[in-house]
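Shown next as structure tokens: one chain only, the form predicted on its own.
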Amino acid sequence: MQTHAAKRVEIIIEAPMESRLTEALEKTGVTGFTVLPVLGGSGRSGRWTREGQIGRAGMVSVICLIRPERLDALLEAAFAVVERHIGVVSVTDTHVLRAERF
């Protein structure tokens, strides 16, 4: 089966910033993404957990699979949102089966 090169971008950001981030991604032409809750972790400030937090407090992970030529526009849009907030952006090489969906 033939696979096609793609980029997997994962953006972990404060949950209240989710809609601002996803709107910015859509403006760059991102046609799909997945949003997952982040239950806890550890970073520069030490360990943290979502347990006991009220409402939309905490973090979410926004995952996108895109064509490599669209990466720069996505990263610029993501950075415009993430730069003033807690967040991490990672990019990995991946392969997809149906390139026409990205």
The other form holds:
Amino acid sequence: MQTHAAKRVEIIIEAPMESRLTEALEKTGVTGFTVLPVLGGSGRSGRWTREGQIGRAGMVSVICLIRPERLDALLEAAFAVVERHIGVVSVTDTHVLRAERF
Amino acid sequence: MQTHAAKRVEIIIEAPMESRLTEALEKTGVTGFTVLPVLGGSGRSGRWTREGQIGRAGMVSVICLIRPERLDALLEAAFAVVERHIGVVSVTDTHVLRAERF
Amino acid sequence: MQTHAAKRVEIIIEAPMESRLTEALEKTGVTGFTVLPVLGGSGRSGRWTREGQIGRAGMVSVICLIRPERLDALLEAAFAVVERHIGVVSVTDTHVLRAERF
Amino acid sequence: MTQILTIAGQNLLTPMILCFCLGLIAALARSELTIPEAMAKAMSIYLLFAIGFKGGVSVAEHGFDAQLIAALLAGVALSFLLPFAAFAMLRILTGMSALDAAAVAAHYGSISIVTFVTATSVLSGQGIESEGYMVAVAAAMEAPAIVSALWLVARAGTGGAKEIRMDARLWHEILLNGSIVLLIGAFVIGAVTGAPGMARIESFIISPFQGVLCLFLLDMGLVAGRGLRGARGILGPGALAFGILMPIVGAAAGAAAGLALGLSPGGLALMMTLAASASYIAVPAAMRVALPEANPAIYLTLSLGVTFPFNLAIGIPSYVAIAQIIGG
Amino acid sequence: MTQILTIAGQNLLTPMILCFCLGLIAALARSELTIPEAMAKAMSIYLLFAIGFKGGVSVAEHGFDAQLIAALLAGVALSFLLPFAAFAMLRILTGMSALDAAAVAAHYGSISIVTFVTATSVLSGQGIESEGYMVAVAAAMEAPAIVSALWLVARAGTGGAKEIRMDARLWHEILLNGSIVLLIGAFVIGAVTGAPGMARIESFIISPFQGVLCLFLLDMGLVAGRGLRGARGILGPGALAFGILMPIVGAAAGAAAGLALGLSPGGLALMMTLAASASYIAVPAAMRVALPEANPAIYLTLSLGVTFPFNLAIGIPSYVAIAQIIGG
Amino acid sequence: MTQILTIAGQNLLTPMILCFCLGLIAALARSELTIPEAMAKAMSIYLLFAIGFKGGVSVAEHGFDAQLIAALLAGVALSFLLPFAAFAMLRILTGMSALDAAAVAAHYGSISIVTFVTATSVLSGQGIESEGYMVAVAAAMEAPAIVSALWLVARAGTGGAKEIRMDARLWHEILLNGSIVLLIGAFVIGAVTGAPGMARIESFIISPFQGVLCLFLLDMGLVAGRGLRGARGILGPGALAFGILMPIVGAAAGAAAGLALGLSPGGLALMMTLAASASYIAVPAAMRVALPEANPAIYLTLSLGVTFPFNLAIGIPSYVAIAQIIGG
Ligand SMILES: Nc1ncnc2c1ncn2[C@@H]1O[C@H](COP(=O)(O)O)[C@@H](O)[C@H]1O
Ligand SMILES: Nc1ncnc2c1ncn2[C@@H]1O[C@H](COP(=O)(O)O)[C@@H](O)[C@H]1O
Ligand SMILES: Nc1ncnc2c1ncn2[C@@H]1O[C@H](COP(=O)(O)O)[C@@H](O)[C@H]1O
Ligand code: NA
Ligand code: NA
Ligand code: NA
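So the form predicted on its own is up there; where is the form predicted in complex with a further copy of the same chain?
Full assembly next; the chain just shown is listed first.
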């Protein structure tokens, strides 16, 4: 089937920052994303699990599929939000069906 | 370690369609997949979150790792199910351990 | 924005093995990973869903973003744990922001 | 009329209704208060089980008779017929496409079990008895409306929509959906175990019931409020009018059926409530599969954002008051 | 015998057993009714806490004596020995590999806490007292069977399996697994706070208990039914026979131990139930780590799909009836 | 003093405190016992709703007066001022950065609603009445401390930290956070529906309350224990001393305010408890957004790992005993 080159950006970020991130994305015109729950993890700030969390906000994973040419705008916007926060951002080449949706 | 080229197909789809999708996959011989929960997202049909959902069916993410040569059959099958529905399909090049499993 | 080549390793494994896997990763110096919940899936050992599970341990998905040069050590460590168990391991090329974190 | 308004007014100040309002206000004020999904499902499982079981026990005590069968048939008939009224009203009052109008109509022929549960709690708060088998009637009314709606779509030619995706499998999903199975199952268990069964689990089934309903309605308020916020601008004045008028039409039809059946005032109020209420769980899931091109924002907002609060705050107390007058 | 059957028959029509059947039927009919995972875990936490606490309070009231120690030792011995009986039966009745047979044997030496809880609820429904420390015996019986099973595997050479993955860490996980810690912890809290503690939380611990058990067994029925559906064809007639005979063998061994200990009829019935029941939470998790090559479909289907329903519907009422006769 | 110790000692052997200890021990022993996230949230929603509702009903009964306003103002003042005391103590006792010290200070000016709930349960266990509006005071004390902390950071220049991320949006999140909305909402509902409302949901709101609190404190123990395990080495002796001294300072300030207001002994004990307790839900979330560079391990471990257990085991019983003596 016909597929189109795209980028898959995965942003793992503290849950209290989720709405700030998605609003920043929307401001740069990225209106498609999916939020996945995260059970736990480990990084420079140590290990955590959702069930050992106080308030249990934890982290979430936000996935955006976008056209390659919009990647830079997205990363700028995302970076401004995550910059001072724990979390990671990765970008993978991918292909999507139904390119008219992106 | 020895790894083998494969495709990673990620299908984000409405939960009521999940069993129809996985059955369609099984019919084309795709017997390996993993279903991840989705908390919320945004797309052409607007924003949603699982907790603001009525009935809270929401969406799920179905991930299939397959041999490259079987990609087309999988995409045809998946497309027939998702065609009229909201959701996205992406295909990424990847490598797998233990290729005999796929 | 400046991004750096990295590998995204995704390990889908039985939940009772999670802590053994993450410890093995930590022993080889991999201190960054994220654990996602899994709702269900299908493979050589058949179909399962978390809600039809007894004890409901189910599976989890562990995602590691690492520098390419550390991939082999990670895969050796992971393989030693998953070898006798059901589950899959995939490795995808990706790029990360803030490379100093990895 | 004054009598109706007085009773209705009193009902507004119960913890249940106020909890719903709290949720609505919190959502509209964009508070991040949320009820975890699993907790909401747990509460709905509890409520369905309790209401079904109570109904079954009551049938075990008062016996099973021809009126039960007649009530079931009347419920099924209402569920089949109300979508036609709804569809006609929508085509007159709004500019909705035939597809969207049919999808909405399916919701109004079917029922909302939470509205029903709230009505039973209002009745028990006022010490009014009702027929235990009304929960079976509720279950029987869930699905028939879907058939009517699909028939309406097929007849209309559906404009932009492709073929209807209705197969044996979807029927199976609808008829054996979780709430129907739980409601009917609990009803049968209650009918079989009767009073001794009730004695064993009474302090689980009866005592905390109204409190759980409070928290559940809090969640419904949150969900309805978030839906309204997201759907601003989706419903025109015609659609809003429909969301208020249709339950009144439904209640009138329910009252006619209930009087014909000779139901007690409590049963009459429940029959009016069922006919007046609109589904927001079973039917939306079925519509997503059968008519994916119909816009869910329209049918969910109407059913949950307009008609559900209307029934809760104004409908139920009025139906109860009217039923006492005309059924008394 | 008639007496046993009559009592057993009565027991079938309790809300608990009927809820289990409802779940089983719903799953076999492929209804999508599900209990959210978090709700199921919440109910099991509640049940473990309540049963442990009640046991502790009862020990605080009736005192702590040598019989408690003797009962604990007897439980541990049963858990160690029953796997050998199970293994031998499996090798005779089925063509299972030594590895699978040993894994199954571990389950039958260990215990099912839900079966135990259901038995206590049947006893309390019939007004029969039992020794409070039986919950401690239940906890003590969870793990020893695993040792026997691993020894059986090691001795058999295990055919296709690689080395057993048993280390200090897995022992730690088994001995401090969530249910043991909760059960023993609640038992100790009950024993320390005694009647005044009970007075404070009685309306949480006692009143809703049977109702929660109903919904929990509904979920068990759903899970067992889905397991049976998925595992069709996995168990031959020999394995099925084992799933029915082994609890009878276990109950007989439990009865012998209970009589030797001089337990009350209630305690005797519980000892029989423990020995007759098969684990489906702690042991399966341990087996996945220690013997990953053993097929989980076999041991889970036998334990949860065959023996659990057998114990619930036929076993427990019979054990209670027999215990009243021989222990009375 | 002996009197205080005796009362405090008795309090240690309640099921609530023992459940907290069980959780703590289980976590420190690395048991995998966990309470599902959704269950923990469900219990906290229940506790907030129940405590708010009860407070509202009590205000409806005893009337609403100037003292309520005075108590609210006193609470807000305490929340504003205590962070300055905390900040000064931290700078003297520890080598913490100004940023971390300010973040910690925000927690100690704010309150812990679970500590408050536990204190009300201790009071009710001893049959001591308190002012129903104290839950409103609790809600009013959540946020002001954050302002003081941010002011402290701004004044200190903050060393390594970039600008404070405090905007209208974060204020909105803090002031309309889930627990405040639920607590105040339930309070208003209780005040509006009064005794008749309570009669309808009493067996949900009152009876199971202490039992739910037990399981909730079990979870708090687990979380605190896991936090302590992960944070070993993060707190020096100075910080530990702060975690014990600061609640005493807070309680003293609360006692002064309570005496000035002329509160009943029960209300006095609650005011001491509020001032002595440290937030671990609302403030940490706000700090993650406003001061992301402050180390969460420090403030969470102090608040939940040191001060919370101190208040539970030693603080609350002492505050209650002292309040009875000085307020009596
Ligand atoms: N290398 C990595 N791979 C995957 N997830 C990571 C990685 N590093 C950090 N994370 C995730 O991001 C969270 C915060 O990381 P950090 O900012 O390094 O403390 C961790 O708890 C993980 O969930
Ligand atoms: N570009 C995208 N990237 C990631 N997820 C998306 C994207 N577009 C849509 N989705 C997901 O698919 C759902 C339906 O999208 P849509 O069909 O565009 O309304 C959204 O709610 C998202 O969860
Ligand atoms: N090809 C695949 N793609 C994605 N997930 C898979 C695949 N194969 C197996 N899995 C996951 O791994 C689990 C165990 O697989 P298996 O070891 O083949 O039984 C399945 O239940 C799936 O969750
Ligand atoms: Na209707
Ligand atoms: Na056994
Ligand atoms: Na404070």
